[in-house]
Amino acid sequence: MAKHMHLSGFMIHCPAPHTMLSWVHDEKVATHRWHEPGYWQSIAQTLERGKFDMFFFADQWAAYDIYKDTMDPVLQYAVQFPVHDPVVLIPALSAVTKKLGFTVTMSTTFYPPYMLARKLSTLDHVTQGRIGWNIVTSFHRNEMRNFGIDELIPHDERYARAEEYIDVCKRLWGSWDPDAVVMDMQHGLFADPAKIRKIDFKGKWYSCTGPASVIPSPQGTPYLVQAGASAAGRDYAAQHAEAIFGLQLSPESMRVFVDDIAQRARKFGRKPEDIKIMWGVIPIVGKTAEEAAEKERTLMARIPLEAGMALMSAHFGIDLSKYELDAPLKQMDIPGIQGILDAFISMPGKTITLRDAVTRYGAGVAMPHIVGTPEQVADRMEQLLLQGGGDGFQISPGYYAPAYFQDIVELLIPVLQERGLFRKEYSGATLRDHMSQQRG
């Protein structure tokens, strides 16, 4: 029997989050453009109506130019660029929702830890306990250059820095005891100094005096999410994350990933069941199987090969124009997202060419499509969790996002609820509450 699943809406604050040209739509049905708050508020309200756990924002800080050493296809097709700041957007979304959680991607490479800890604590207050942090170390050379870092920081060093970084943040979040603020009106006492302390942290890469400048927030610590797929990334997630965003292309590779995280979690003295694993997917739902198939055909037909090449080159950190399109994709040491390359290569019983991978990549950054009627899609989602393990799904829009998520909430969610696979109501108030909920 499948357990209750968790669901997240997965986007970037840009025209086309993960499927190229998903910004293309019939302008007659659009009430807001992607750069207007109302566009995102409408999506947040739809997700809350569907009882989603959270609205999850990936992020980046620069335009890609690795493919053929030019930004032209990125600019021409809006390949995850331009990108507006999701952190600034969250208060506008929390103002029109009451329960939906919000997870924002913030880089340990570009934010000083004191600044990040302060912003997230403030957001946790603003959202009344609904904020999460997707911890990334960043891998894109242009992001580094935008911050005056000339050389790409080596992969494992980025994680070593991130280890020290999260230590600083956790110390800051713990620098006030939960009951430090007394607000004694009779005696005019705001806080008990004995329950607030400096952290006086001095490490190899970071130093910080503290204490935090924000009082303890509703969750104390934001809900911690991580998406590392390399050995160093998996160790980091197994040690610190409360949820992991995973990308795998088959139940077999999902199960391998789940078992690996469980082994690593035990190594760090944690219970594997305390770490939720959320799989990236793009459900394409229609009232009939034919309607769903036509939606996917339309999606696939509009994806330019150059857009997929530009995106995949950037995420791998190498110029893929130098490789033969119809040759099998091979294992290679890449500076970017190693786990996605590994996911393609490890697909059982299939030889994936670079052309195959690029096409899939442009259609959703390696997130598998689940296509069919609501019942068929629900069957497959249930099957994936039974066979592959994990706890739920990061759902990314395959077409115009406001309409896409309306289809998910109106067609798919009722079927999941009827089967007891997904909540009918929120039972708590915070994001951590949502992610702890099992059934109901």
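Numbering follows the first chain given and starts at 1. Just so it is clear, the structure is predicted and the values come from calculations on it, not from any experiment. Definition used throughout: the rigid core is the maximal C-alpha set that superposes within 1.5 Å between two forms. What changes on going to the form predicted in complex with a further copy of the same chain:
Core-superposed comparison between the two forms: the C-alpha position of Val83 differs by less than 2 Å. With the core held fixed, Ala357 shows a CA shift of 2 Å or greater between the two forms.
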Second form
Protein chains: 2
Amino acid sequence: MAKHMHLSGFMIHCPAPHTMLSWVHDEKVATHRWHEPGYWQSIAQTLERGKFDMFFFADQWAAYDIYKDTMDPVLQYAVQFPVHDPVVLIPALSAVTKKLGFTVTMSTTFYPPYMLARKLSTLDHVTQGRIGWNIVTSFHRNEMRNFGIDELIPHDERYARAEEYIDVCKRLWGSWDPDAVVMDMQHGLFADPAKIRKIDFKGKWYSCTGPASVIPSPQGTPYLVQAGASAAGRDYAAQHAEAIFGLQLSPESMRVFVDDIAQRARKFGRKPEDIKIMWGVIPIVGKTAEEAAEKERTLMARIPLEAGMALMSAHFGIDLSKYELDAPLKQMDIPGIQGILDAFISMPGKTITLRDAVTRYGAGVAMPHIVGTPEQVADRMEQLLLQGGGDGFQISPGYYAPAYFQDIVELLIPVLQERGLFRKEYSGATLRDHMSQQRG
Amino acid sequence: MAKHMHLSGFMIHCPAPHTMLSWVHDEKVATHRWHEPGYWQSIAQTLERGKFDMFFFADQWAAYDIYKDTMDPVLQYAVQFPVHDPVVLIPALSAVTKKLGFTVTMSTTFYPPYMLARKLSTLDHVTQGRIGWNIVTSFHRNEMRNFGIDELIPHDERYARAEEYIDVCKRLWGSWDPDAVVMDMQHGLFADPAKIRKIDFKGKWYSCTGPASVIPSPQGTPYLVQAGASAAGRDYAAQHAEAIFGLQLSPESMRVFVDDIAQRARKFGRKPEDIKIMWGVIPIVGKTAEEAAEKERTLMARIPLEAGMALMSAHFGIDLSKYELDAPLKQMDIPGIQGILDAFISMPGKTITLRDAVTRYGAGVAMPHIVGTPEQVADRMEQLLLQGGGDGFQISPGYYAPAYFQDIVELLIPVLQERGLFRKEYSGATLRDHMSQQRG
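In place of the form predicted on its own, output the structure of the form predicted in complex with a further copy of the same chain.
In what comes next, the whole complex appears, and the chain from above leads the way.
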């Protein structure tokens, strides 16, 4: 049997995070909509009912226009755009939940470190210990241009800067001793100044005087999450992250990733088991195998080719309009993208042309669909962890999110719980507690 | 009779906003505390019960150390520090209220304009049309140093930059036509690309490509508030603000301010009546005049001299430790601060030494206490608007905030409502609706 797993709801504060047109729904399903707080609150409450560890928000700061050099298909089909700010959504979700954690993506390129450290510490107070930070260094040309930054920072310098950045943050989070606040009402004393220090940081890229403007928060530091894919990114994650979000399409490539992270973790003096690895997946669950298959056929049939092309072109920085859509994929040579195409080619099914690959990408980016009855899906999830390793899954909604997560929580979670693979109750109060919980 | 007035709760996300040691409370009063969301949620619910227009959050990004060149008294007495982030608190308050508006202070120096515009538009969605922006250009040396900015931007350049800044924001807020989003489920079309435009802004200080990453929000643009005191600041406010927050200690100086803003508004082609002026005040209400006077004596007796010295030194940029505390104030010459001292000298009572002035400042900054029975306080508020002009009040808590606002809402508001000076019900849904409401 696989070990106890961790589960996260994986979205973006946008109409359709990873499956194109998943904002489309049957009118019977729900009345509230993606740009209203009630939509997100209902999803958060569903995830908490299912005892999920957390609700994870990816983010980006611009629309893509790599494909055909235009934003039009991105706007027409809501291809990961518009993207509303996730940081100011989360407190509206923590207000209607008690236990569910929240991890938010914030970029070291766009937030000054003093601002980021302050927002996260405040969020840890507002959520009462339930906040995580997904650390990203941003890269997209269009994001830079929205911030008036003309030149891209070279990739490796990005991580050198990110090192210094997290150093500033950690110094700020440590600038108040845990017992610095006394709040002595009798003598009118708020804090002991001897237990609060300036940080007087002067680095190559950042400088900051401090101290932090927020008193020590329930978790002290936010729960740290990372998703680096490059060598520099993996080193950074192996050094700092408490959880890593991984995208792999097969148990074999999962295992390679797990072993690589373990090796890097040891290099930095950390135990591999102290870094949780969470895999992006899109389970499609039905009461019968046929119902599940029909759900997947419906969502696949809905993916507009132009949306998939715009999405995949943007993620890989290649304008795919220049390639032949219907030639056999095996014969094609598209620089920088061959790895993902090979993975699609090797997957079961008839995915053999670029058109097929693009449609599949539009239906879930590089996350596998796991389609079947609750028992079949639970089997596959257990098997993935046994064969590929890692600690759990980031579950992205394959169709209209409120209905999707209801299906997951009502159909799949009870099976995982019965098998002893997932908690029946939260044992702690904070996100870090949840991610450390060993047994259900 | 004065016209219908507008009311705002005026705080900072900190232990004791404008009255030193107002975090101290009688244990009977409440169990929750200032760093917990429940504390702020209860205050927001009280304000909404009292039909307040809004809950206004001032902000700052550092601790002060002008007084004696140390942060120690600031830390010891919580002198407007620690200050938790207000932007991520507000969604937790809008989640437990339906009508109350929220105005948040965000600095044009520390937030990049694309980030600020996105956060405010998202907040307008999350609060369903109840967000306002208090526009500030920051200035404090210590704030700059937390952001690694060594040199202060000259005052007038600050406002020239702020002009360009708001231009970028308004272009972003206008980059989607109101009918750009179609969400046509039948054809799978999200938006009409022809109705969404890049802004391609290249200015002297800012550049930004756009379009906005947020769809048009309920208010379109956040409600714009400003508090400029200098000539450049007043021009900026007269040009852009829908409401101005004013601090004056007498009806005569209020009238001078109102006339000055009216003149500047006309210069920019605006009607003076389209700019609401809200005065900072601290009503201390008791069931009897003696109970109110006793409340004020208690809070005044609590103000630590060092806290008042640190606060006043910081706000005026002068280390007051260098001056004689007990000499008659009239004989002193303290550069840059004489205006406020003259105002204190001219107020009724025995405020005649620097010690007295500093204690008074620590008890409410430059906001007058209005002390008495509900009828007496209502008389004074009505009189202030009749004599001084303006449209309403920003009410800062003179003592422990949850209890303070309960007293205001239970004792004072009903008297204002009976006199037809304040609404009995909200007539609209958005903050802009509330601030435009003419009758109760």
